[in-house]
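To begin, one chain is listed below as structure tokens, in the form predicted on its own.
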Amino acid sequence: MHIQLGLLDYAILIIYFAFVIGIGWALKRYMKGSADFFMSGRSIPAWVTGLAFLSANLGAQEVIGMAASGAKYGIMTAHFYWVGAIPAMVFLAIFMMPFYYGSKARSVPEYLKLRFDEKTRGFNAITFAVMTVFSSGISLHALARLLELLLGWNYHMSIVISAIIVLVYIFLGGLTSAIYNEVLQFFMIVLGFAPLVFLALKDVGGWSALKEKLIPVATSQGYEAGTWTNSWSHMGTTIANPMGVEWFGMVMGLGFVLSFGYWCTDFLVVQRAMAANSMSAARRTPLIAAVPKMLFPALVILPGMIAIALHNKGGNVIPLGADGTPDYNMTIPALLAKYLPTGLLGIGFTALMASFMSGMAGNVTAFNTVWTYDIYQSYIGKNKSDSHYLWMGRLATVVGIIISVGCAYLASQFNNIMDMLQLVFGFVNAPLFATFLLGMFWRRSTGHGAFFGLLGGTVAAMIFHGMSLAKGAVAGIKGGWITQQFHFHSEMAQNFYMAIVAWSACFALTILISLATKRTKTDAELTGLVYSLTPKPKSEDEPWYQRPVTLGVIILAATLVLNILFW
């Protein structure tokens, strides 16, 4: 499947790249110290950090992965938004941002040091650094694969060129450059995909016609007629839907453990809120992001549903992979080639490029901050000058991108990158959320409890992964490398339950070990770090549309309505 970009399309792409690098170059003169490079001097307004908060998550995993899941699983993929994102974003805004922003911690691992101890911080910093380069590699692989299939570019050369572009603008402008580019990328993605969805939905005959066309997609795979268009109705058992998850696995695995573990503890997104210019702006950041987030299924999931409906009718819309099965990751590129004319194609293609760079840049800026502050400054180069740490941050940017290139080749083992991403989150974010939950809301939890609970949760995830395997998967990177004791209908279901196991193990171990060990921090030391010991932020003087609690209730109510509409 090849497409031909016209001169206008290439012009749009080149102008976009010029803007991206130009933003980094323009901001270079403001990078006077490490706080400017890593934290943007805590000077960014709420609407910018809000869009950057959303866009940092709007990488290849979102655009390509959600469309792939829309084709593979149908409207159930919307659970990643309405169950697996919005509630956690509201929780982060109301309850957790006061700790992050108020403690003056420069990173999530540094908060763990302040709340618990150095070893807990070190463990999280190392696992998080590994996770970010994996996630960055996923974005890089998806982009290179896209350029290879659509334009015939060499896969390896595509990886190198893409990595260099991201490297240049982060190296020059640090987090500020990444944030402002993420805002630009957000608007590019909306402009690029809105026409695609409109044209594709019009071609298929509208929503009602699409629902009819998706009936044979479901029945041909042995499911009930409405499985691809109902989000909750077919979740009574694991065999009733293509995701292979029943309601408990969805609510507990995705809605609680993975969702809160990602949105509330992942420094990649939290870093954007921490760059806001005030506590109020930091708390509004996730809420501003939540509004477009709840509507994004229309831009990224609906195209996948349209593609599988057309493909099932013999349209061969989705290209086949090397194993002869549909390569769902190519759903969006295939639709771009099918529907968008010259000009619009350039905008759509540039939007794809923007999504990859957004995801990769978000991970790299998080990596260089955690490496410099939580690993290098803490254990290797203590008591150096501020200019030295600024230099180290730039070096970490280069090294992080080089490692991401290596991780890109691992991502090629998965035909749906969302499956791989949730696997990585299950190892790192799932147990971490248990640590944070107890640390922020139970003053009795100790450093020993947190560290060994976190370690035990990660080991439990590894053991469960080694003893479980999804239907049709080969033992190895996808699980079953110890034995094949537990079987799942899909890789996603396996990931959800692995996350539940990791969280539960960490939660239980942290409580038991904390009760068996002495507290090392007094209530005075925990003020600002534990909910019951921290003065609550006041918002009575703000207008209603700036009050986090009021906004959170409105957003949750709107999300509930969406769940009911697509029940």
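For clarity, every value in this text was computed on a predicted model and none was experimentally measured. Residue numbers count along the first chain shown, from 1. Basically, rigid core = biggest C-alpha set you can superpose within 1.5 Å across the two forms. Compared with the form predicted in complex with its partner chain:
After superposing the rigid core, the Cα of S490 is displaced by 2 Å or more between these two forms. Core-superposed comparison between these two forms: the C-alpha position of A473 differs by no less than 2 Å. Relative to the superposed core, F452 shifts its CA atom by less than 2 Å between these two forms.
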Second form
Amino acid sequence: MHIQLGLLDYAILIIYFAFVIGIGWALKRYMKGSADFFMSGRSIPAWVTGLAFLSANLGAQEVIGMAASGAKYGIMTAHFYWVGAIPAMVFLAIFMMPFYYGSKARSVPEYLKLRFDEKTRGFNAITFAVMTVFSSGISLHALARLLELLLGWNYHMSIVISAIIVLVYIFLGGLTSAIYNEVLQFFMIVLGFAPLVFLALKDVGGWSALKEKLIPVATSQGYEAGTWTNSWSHMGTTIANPMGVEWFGMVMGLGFVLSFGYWCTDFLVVQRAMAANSMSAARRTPLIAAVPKMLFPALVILPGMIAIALHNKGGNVIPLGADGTPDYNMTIPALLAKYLPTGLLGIGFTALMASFMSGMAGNVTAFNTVWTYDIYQSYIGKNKSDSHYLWMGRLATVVGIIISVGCAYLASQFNNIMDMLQLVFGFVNAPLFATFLLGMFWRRSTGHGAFFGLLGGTVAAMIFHGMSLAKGAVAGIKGGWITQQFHFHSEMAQNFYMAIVAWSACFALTILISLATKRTKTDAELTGLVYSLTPKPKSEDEPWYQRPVTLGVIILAATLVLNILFW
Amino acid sequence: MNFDLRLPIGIMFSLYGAMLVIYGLISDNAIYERSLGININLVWGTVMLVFGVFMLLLAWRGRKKT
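Okay, that one was the form predicted on its own. Can I see the form predicted in complex with its partner chain too?
All chains and molecules follow, beginning with the one already shown.
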């Protein structure tokens, strides 16, 4: 597959990166201390942090991956938004943000230090720092590979140029620069993809024609006619839908454990909310993000569904991979090339490239903060001047990007290493939300309980993985390396149940160990960190549209309506 | 912070919108075969231009207030 960019498209691309770097340059003079660099001086309005909160998660892998899933699974993919994001975002806003923003914590690991102890923080900070640089490297690799494939650009050149652009704007403007550019990217994605969806939908003949054309897609694979256009109707059993997941695994595994674990504890997204200019703005951040989030399936999943419908009719819309089956990851680039003429193609393509880079930038800003505050300041260079930490943050940005480039090359050489690492990250992340839940809502939970509970949950995930295998998978990196006790219909189902097991193990262990060990923190020390010991943030004097609870209820109701509409 | 993000957003999208509108007016209609015969550059360029100008207006109003 090849995309031909015109002169105008290149001009659009160059203008975009000029703006990106220009914003970094303009922000340079505001970076006076480490708090400006790592926390934007807590001065950003809610609409900006809200859109950045959404955008930080909207990396290109997400855009490309969701369209691919839309083609592979149909509208069920929307569960990653309606089940796997919105409820957790509302929970974060209403219940958890007061602790993150109200405590003196400057990062999520630091919250764990204040609430529990040093070892819990250390475990979280170190695993998180390693994960972010690797994710950043994976973004970089994926971008360079895509540019090589679509435009014939040199792989090494793409890596170096993208890395330098990201480096420059974060080095200059820190977190603020990353946040501002995420907002810019948000508008690029929306304005770049909306006309694409419009044209594709028109081409296929509208929604009802699409529904009809998706019937043979489902029946030819042995599923009921409406499988691609109903989100819940075919989730009674694992064999009735292409995801191989049933409703319980979906709601508990994705909707509860994985989703809350990601949205409520991952510093990459929480950092955006913590940069807001007031408690009220911090709490509104995830809620503002939730509104576009719930509508995003129309922008990223729908194109995949249209592509498979047209493909199935012999349109050959999705390019075939080396093994002769459709290469679903090429869905979005293929649609861009199919429908957009020079001019708008530049906008769409720039949006895609921008989302790779902002995905990388998000990881780098989370990395330099955790490195400087939670690792360097805690273990290596205590009690240094603030300008020293600012300098260290800039250095960490440079080093983080250099390591990312190394990881990108690692990913291009050894695919297995990357699979292995992502597997290990999965083990570490799965139990995390149990620790935060008990930490925030049960004052009796102790540092030992949290640390060993977390460790136990991670080990439980590992063991469960070793004992389970998905249909058609070979024992090894896909699981089953101890015995093959549990069989799943798909890897996704295996992953969801692994998360449920890890979470439950961590939850139970933390309670048991906490009850067996002494509390090390007094009630006074836990004020502002635990729900029952913290005064509730007041929002009575705010207008209704700024009250987190009111907004949260409206958002949940709207999500429910969407689920029913596409049941 | 004394830096209104609406300003660069407004400038950038007004610029993009203007570029697409102009290109839409001068470009050969043959290139719109793939966009189902719609001059999508002209149409969507106008949308982007309106969005950009709207952002600039908001930024300008915000500046007057402070």
